[in-house]
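As C-alpha cells, one chain now follows by itself in the form predicted on its own.
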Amino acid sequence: MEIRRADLYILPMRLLEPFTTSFGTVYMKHVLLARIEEKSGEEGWGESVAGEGPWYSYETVEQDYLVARRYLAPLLVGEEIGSAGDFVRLSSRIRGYPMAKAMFEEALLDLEARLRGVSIARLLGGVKERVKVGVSIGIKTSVEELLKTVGKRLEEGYERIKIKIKPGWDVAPLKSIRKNFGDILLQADANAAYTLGHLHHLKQLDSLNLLMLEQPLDYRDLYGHSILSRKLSTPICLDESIRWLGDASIAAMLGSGEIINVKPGRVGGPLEGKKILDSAPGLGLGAWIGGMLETGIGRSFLVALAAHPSVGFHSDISASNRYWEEDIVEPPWELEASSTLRVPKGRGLGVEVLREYIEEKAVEKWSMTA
C-alpha cells in the first residue's frame, strides 16, 4: 500500500442525552477522524477515542491532533506499507498515545481489508453473523430517573444493562433495578472510583447477582484488584487497567479479575485487541468489547472484534441512535432482533463514511500529501 494523502479532520458531535460517569459528564464529543489514501485511489478510516480532558486517559484530542499532524502521518505519507502490522512496528519508537497510533491503525486496516476485497472482521479474526450487545446507562440525578432510562433501553429491545456507579451512586440503585425489572442481565461500571477501604460496601453488591463489577479500583492497582476478587463473589471485569497483552497476561497470574474489558483505543488498535482476545481462553479469562462513545467509523471496529469466537458477554456496543441524532456513516448501526448488531460483510468497514458531511462539518482540518 503506498500512501500519497492523510487527512485529518476534528468533527463536533452532541450527544443525544448527557452521558455521566465517575469522571464527569459528557455533552459534545469533538471526535479526531483520519482518513487516508493509497495510490490507486482507495481511502481507508480510522478514529481516535481521545476526550475533551485527561480524565480516563491522558490523552485529549487535543493531543492527539498533535502527536498525529506532526509524528504519525509523516510515518506513513509518502511510504509504503505493507500492512497495519508495518505501522504497529513503525510507529513503536513513539512512546504512549495509543489512541492517536489506533487511529491510523484503523485507518490501515478498513484500506488494507478495502484492497483484498473482505471486510475488516475477517482481518481480525471474526466468525460471527451477529454480535450480542448491551447498553451503557451513565449516572442519573435520581433512581426514579435511572428506572425510566432502564425501562426505555429494555424496550428498545437490549437485553444487558450496565449502569455507572460511584460512592453514594451503587447500591440503592442497582436494588432498585432488580425491584424493578427482576433478573435481568445486569453490571456495573466503577471507573477506578473505589479503594479497598470501600470493600464491606461493595460486598453488598454481591446480593445482586451482578454479572460483573468493572474496573472497581485504580487502574495502576492489580494488585488491590487480586485482594478485592477474592473477597467479592461478584466478578471483577478490567478495563483501564488492561492496556496490552502483557497487562491482562500480569491480571490472569495475580488473579486481578476473571473478565477483561477490550477497547482498541485504550490498547493501541485493533491489532492488539485481537491478540488479547485469542490469548484470552488460555490465560482463564472472559471477554467483550468495550465502547468509548465512537462514531459509526470507530463502532465498525468494535462490531468486528465482537465477532471474534472469545467475546463470550453483551458488548458495548449500541446502535447509532443510542448517542447521535445522525451519525457519520450510511447505513447507520441499528439495533436487530436478540440485542443483537450486524456484522457487515463487505469490503473494509463495511458502511459508507459520509465523507462530504464530515468535510462540512469539521471545525479542523490537515491534510499531507506526497
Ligand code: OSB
Given for the second form:
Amino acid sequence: MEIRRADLYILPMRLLEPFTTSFGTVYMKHVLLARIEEKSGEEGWGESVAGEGPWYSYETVEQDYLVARRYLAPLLVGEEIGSAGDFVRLSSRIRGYPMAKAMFEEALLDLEARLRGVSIARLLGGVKERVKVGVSIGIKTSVEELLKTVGKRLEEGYERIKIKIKPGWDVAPLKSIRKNFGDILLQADANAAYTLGHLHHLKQLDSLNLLMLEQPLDYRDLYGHSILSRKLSTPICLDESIRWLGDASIAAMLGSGEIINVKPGRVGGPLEGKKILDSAPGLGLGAWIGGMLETGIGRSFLVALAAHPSVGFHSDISASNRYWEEDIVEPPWELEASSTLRVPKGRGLGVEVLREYIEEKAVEKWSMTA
Ligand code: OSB
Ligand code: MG
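Please give the other form, namely the form predicted in complex with ligand OSB, since only the form predicted on its own has been shown so far.
Shown next: the complete complex, the earlier chain at its head.
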C-alpha cells in the first residue's frame, strides 16, 4: 500500500446526554479522525479515543493531534506499507500514545481490508454475525434519575446494564436497580475510584449478584487487585490496567481479575486487541470489548473485535443514537433483536464515512501529501 496522503480532522461532537464517571462529566468531545489515501485513490479511516483531559489516560486529543502530525503521519506518507501490522513495528520506537497509534492502525486496517475486498472483522479474526452489546450508564444526580434511565435502556432492548460507581454512589443505587428490575444482567465500573481501604465497603457488592466489578483500584495496582480479587466473590474485570498483552499475562499470573475488557485505543490498536483476545482463553481470562464513546468510525472496530471467538460477555458497544444526534457513518449503528449489533460483511468498515459532513464541521484540519 503506497500511502500518498494523510488527513487529520478535529470534529466537535455533542453527546445527547452528559456522561459522568468517577473522574468527571463529558458533555461533548473533540474527536480526532485520520483519513489515509493510497495511490489507487482508495482510503481508510481511523479514530483516536483520547479524551479532552488526562483523566481516563494521560493522553489527550491535543497531544494526539501533535504526535500524529509530527511523528506518526510522516511514518506513512510517501511510504510503501505492506500491511497494518507493519505500522505496529514502524511506530514501536515512538513511546506511548497508544490512542494516536491506534487511530492510524485503524485507518491502515480499513484501507487494507478495502483493497483485499474483505471486512475489518475478517482481518481481526471476527467470526460472529452479530455481537451481544450492553449499555454503560453514567453517574446520575439521584437514584430516581438512574432508575428512569435504566428503565429506558431496557425498553430500548439493551439486555445488559453497566453503571458507573464511585464512593458515595455504589451500593444504594445498585440495590435499587436490583429491587426495581430484578435479576437483569448488571455490572459496575469504578474507573479506579477505590483503594484497598474500601474492602469492607466493597464486600457489600457480593450480595448483589453482579456480573463483574470493573477496575476498582488504581491502574498500576495489579497486586492490589489480586488481593481484592481473593476477598470478593464478585468477579473483578480489568480495564485501565491492561495496556498490552504483557499486562494481561501478569494479571492472569497474579490472579488480579478473572475478566478483562479490551479497548483498541487503550492497547495501541486493534491488532494488539486481537493478540490479547487470541491469548485470553489460554490465560484463563474472560474477555469483552470496552467502549470510549466512539463515533461510528471507532465503533466499527469495536464491533469487529467483538466478533472474535474469545468474547464471552456483552460488550460496551451501544447504537449510534445512544450517543449522538447524528453519527458520521451511514447507516448509523442500530440495536437489533436480542441486544445485538450486526457485524457488517462489506469491505473495510462496512459502513460509509460521511466525509463531506466531517469536512464541513471540523474545527481543525491538517493534511500531508507525498
Ligand atoms: O471505563 O469503560 C470505561 C467511557 C469513557 C471512558 C471510560 C469508559 C467509558 C464507558 C463508555 O464506560 C462505554 C461506551 O462507549 O458506551
Ligand atoms: Mg471501564
